[in-house]
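The form predicted alone is given below as one chain in structure tokens.
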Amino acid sequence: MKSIPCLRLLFFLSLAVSAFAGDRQVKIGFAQTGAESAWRTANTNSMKGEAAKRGFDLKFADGQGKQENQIRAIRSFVAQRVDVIVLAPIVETGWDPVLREARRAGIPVILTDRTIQTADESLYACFIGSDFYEEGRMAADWLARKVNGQGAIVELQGTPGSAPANERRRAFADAIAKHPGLKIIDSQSGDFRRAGGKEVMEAFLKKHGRAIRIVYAHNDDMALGAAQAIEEAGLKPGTDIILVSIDAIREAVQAVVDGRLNCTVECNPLFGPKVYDIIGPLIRKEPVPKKSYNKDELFDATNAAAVIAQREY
């Protein structure tokens, strides 16, 4: 038993040491996409909370949904000579010039949550996030079983040009192609926002009416907005119209328990610990895995009630 206080002391000493590069505090620049959803808020809180716990000096920049704001933030981080830059890219393209500036300054870049398209993968040290294609495939496979491969689908897309929107759309389309009775009859962006999901769903209902059997939303916030629009149209979400989404925020899992949503595929936003575990090796110029994915689950009426009390976000 006497060894327990010693172990605790060693643990906290290791945290203190990890927060410093040489004899100075480690500085990290984090360029976030914005605050477009409950998922994003949980992601930001994880990054900030874990940085404080480990004693890192976190420079946080909210991109407010605009790539130019994130590019400006990265240039500011370079000027401040941070030790590592963490980027959650709003869109996939257009990053090469500013990432070259970071590389010339000798600052490694971690991509988190979303990937980028580049011919030079040496511009970033590693990617930590979720497998968006797998999430879309899981949603489609569940749906095909639920409706026996039959139904007209409307799709609420995420931010145009973003990795999750691109991959979740592609995976879902690939998977339902195996089921000729499943057809996407309309698709439009709600920009990952609840208000956007509600607005687009209202337009879909006016255009297609009761022909709509299924809603596939690229995230929970848009799905919850769509559920509100369905209710205001005098229909019952989860019964009259099947709703399938991605993220598994606590509110969405509760909506599955309540029967307003039918299925949500997890996309874990709590990246803080995994991201900061990589900081030390990067500063010491040690090799790190190029890609690291979180493990995601699917929640429907069979398991949502059992996990809702434990949901952290």
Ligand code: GYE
The other form holds:
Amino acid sequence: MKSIPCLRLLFFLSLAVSAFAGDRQVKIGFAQTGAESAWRTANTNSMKGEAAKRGFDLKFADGQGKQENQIRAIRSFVAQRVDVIVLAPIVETGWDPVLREARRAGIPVILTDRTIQTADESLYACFIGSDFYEEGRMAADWLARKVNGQGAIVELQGTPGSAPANERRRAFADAIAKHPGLKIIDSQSGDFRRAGGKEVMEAFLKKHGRAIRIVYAHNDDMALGAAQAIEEAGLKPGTDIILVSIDAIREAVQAVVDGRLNCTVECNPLFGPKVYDIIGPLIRKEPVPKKSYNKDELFDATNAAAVIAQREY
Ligand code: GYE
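Beyond the form predicted alone, can we have the form predicted in complex with the named molecule?
Whole complex next, starting from this chain.
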């Protein structure tokens, strides 16, 4: 019994040590994309909450959906001489110059959530996030089984040029190519936003009417916006039109339970702990795994009700 307070003290001491580089508090600069979706809010909360728990000094910059804001934030982190920069890149391309500036300053960069395209993979230390191609493939395979490989699909794309929009689109197209009866009849960006999903779906319904059998949305917020547009058009989402999307935010899993959404593929945003676990090794210049993917599941009418109470985001 006596050893328990001792263990507790050791635990808090170890936390305190991990929060300091030398005798300074560890400074982390985090360039977030913005606040476009419920997924993003959960991700920001995980990053902020876990930094506070571990005693890190987190400098948070909201990119408000613009790459130029994120680039400016990285430059300011370099000027403030943070220990590590964490970047959730809004789009895939155009990062090399600013990442070179960080490297010149000797500051390691962790990419979280989204990947980048670069000819020089040494410009970032590591990536932590989900496998977007795998998510798109899971959504397509589930759909093909659900509708027996038949149906006209409209696609709601995420932010143009972003890794999740690019990969989820590519994977889905690759997978449905095996089913000649499944065709994408229209595809537009709703920018990962609920209002965007609703607006684009209204336009699709005006243009294609009852020809639409299936909605594939690159995230839940857009799918929930589309479901609202479908209801306002006098149709039943989940029945008249099948909806499949990605993220598995609690509201979407609940919509699956309620039959308004048919399937959501998980994309877990709660990776604050995983990111901060590698801060110590990076500062000590120890090797870290280059790419680490979260494991994601799929929720449909068969399992949504059983998990809804435990959904953390
Ligand atoms: O799916 C979407 C968000 O990059 C995985 O961005 C993330 C995506 C997520 O806005 O909801």
